[in-house]
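The chain below stands alone, shown as structure tokens; this is the form predicted alone.
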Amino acid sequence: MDTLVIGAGGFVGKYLLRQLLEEGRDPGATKLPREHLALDGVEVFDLELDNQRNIQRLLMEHRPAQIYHLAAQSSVAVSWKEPQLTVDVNIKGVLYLLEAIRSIEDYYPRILLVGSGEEYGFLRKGACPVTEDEPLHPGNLYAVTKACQSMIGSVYARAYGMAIVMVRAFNHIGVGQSPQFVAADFALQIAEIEAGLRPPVMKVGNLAAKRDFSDVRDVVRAYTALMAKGYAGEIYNVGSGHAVAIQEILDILLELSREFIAVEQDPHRMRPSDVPLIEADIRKLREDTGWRQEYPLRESLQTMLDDNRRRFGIG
């Protein structure tokens, strides 16, 4: 095992696993125990992020010299809810990593830290698209834990010289996405009407808010490119480089869709506070490593709708 992806068994994940796999990497990945993951040619570990010296026992054995962050509670409708356990998952669980690695002797592995756009948070006018030096205003829990995983991914680079790389990730889509996400949410709740499992109405929440769209498959093309090309202690926008509004999102799942579907606004699907545009700016990501977008919009939403649908026996 020359890798390893901690907090494996979340959506991104598995894309990131197997996308490490095509690269020749002999990846190895962490869940947590409720969570399932099966991956041929994966090694799979059950670690919760919760007691520093699990995380240094594993690192210890395997020393893999790349180590993928991807563990988070990552909604920021959730992080509204649960606080407490966004804090102690996305805050203490970097510190209990970064210092497990730093307690091992002669140990210096390559870290992909992944935060978020929603760092950025409420723009200044004219800040968009934006880059990587914009300051930050983050508007929700959500994105305060992940400004604050990246300034101390910051400092642990510049202090004791960690070859840590940063990432602010942009909304990213695709199949296997929980609904609590809209793009997939939307997909779902189509193809439900579609199969006759509820009423040709389209619950919705905030369409005007504008969101950089990705495929998950561009996003963790992104990652393994930067962490072959990153340099250390910067910090990366990984997004599409261009803004939608949810509205767009939703017509071009309307418009993908066999029945006629009314939409209706939910007032239990509007967030207390919500940024209204985030667009990033990805010059950096595309100078320093060569990445270019492969996966448009249409064809990852096409994508989600068929896949719910194979779901409901009406592919």
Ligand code: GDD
Given for the second form:
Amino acid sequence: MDTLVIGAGGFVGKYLLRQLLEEGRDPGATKLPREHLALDGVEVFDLELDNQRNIQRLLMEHRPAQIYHLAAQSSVAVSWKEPQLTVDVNIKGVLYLLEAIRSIEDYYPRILLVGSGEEYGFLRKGACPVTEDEPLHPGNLYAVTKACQSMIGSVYARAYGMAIVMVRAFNHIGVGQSPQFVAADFALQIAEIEAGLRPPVMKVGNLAAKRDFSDVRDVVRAYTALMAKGYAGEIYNVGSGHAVAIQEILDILLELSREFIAVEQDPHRMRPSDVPLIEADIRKLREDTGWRQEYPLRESLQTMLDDNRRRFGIG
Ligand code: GDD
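Now that you have shown the form predicted alone, what about the form predicted together with this ligand?
Whole complex next, starting from this chain.
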């Protein structure tokens, strides 16, 4: 094992592992005991990142040269309901990891920390597309924890000379994403309607928000490119560079649907506060790695809808 993906049991981890295998690496992965993960060529370990000892033991035994830290409570919506959990997983988790690495003699892996475009939060007028040096004004607790993670990463890179590259990932979508996120939720609702499992009414939240969506396959290519070519101590935006309103995501999916579907706002899907616009400036990512987006938004949404249709036997 030359590469370890921590928190690989979620949506992004499986795509990242496949990308690493394709690039000829020898990855291992950690997952939560309750998660399922099995991939040919990948050694999988159960790990709760709730103390330093367990991760330290794993790292001492295998000494991976590259570490991707994906383990997180990754939902903004959940962070409103579970603030303590979000802080524990997202802030304490990265500290356990970095301290474990530091405690191992003669061990200097490259580390990629996955933060979020949400860290920027409420931007001043004219700040979009947002560059990496824009001041942060997080609008929710999830964003606060990710901003904190980036700051912790910067401190450890500067103070201890650790090879930490930090990412601010904007919204990503794809097959296998949990329906707690908007595009996966809408695609699932449409397939359920088409399968006759629910009345033809889509439940939606705030459609006015604008977010920068990318296909998860493009996102993991950006991660491996940054692991290879990103500068230690630096932060990189990973997104498409174009924000779209959630209304537009809905419109594309409705256009792809086979039914006439009404739209209804569901108060439970509205958040106490929602940042109006987040759009990435991706020049730094492009210039330092040569990365380019491959999957257009419509194609990603079509793939997600088709996957849901297959699951309901209406493909
Ligand atoms: N989930 C959800 N469900 N969101 C809805 C809905 C709905 O029915 N209707 C509208 N929205 C709006 C939300 O209010 C938000 O403005 C936007 O759709 C996107 O919501 P999510 O898909 O839940 O993602 P997120 O933007 O809160 O967070 C995602 O992106 C971040 C980067 O920008 C996650 O992937 C984070 O992990 C990631 O860091």
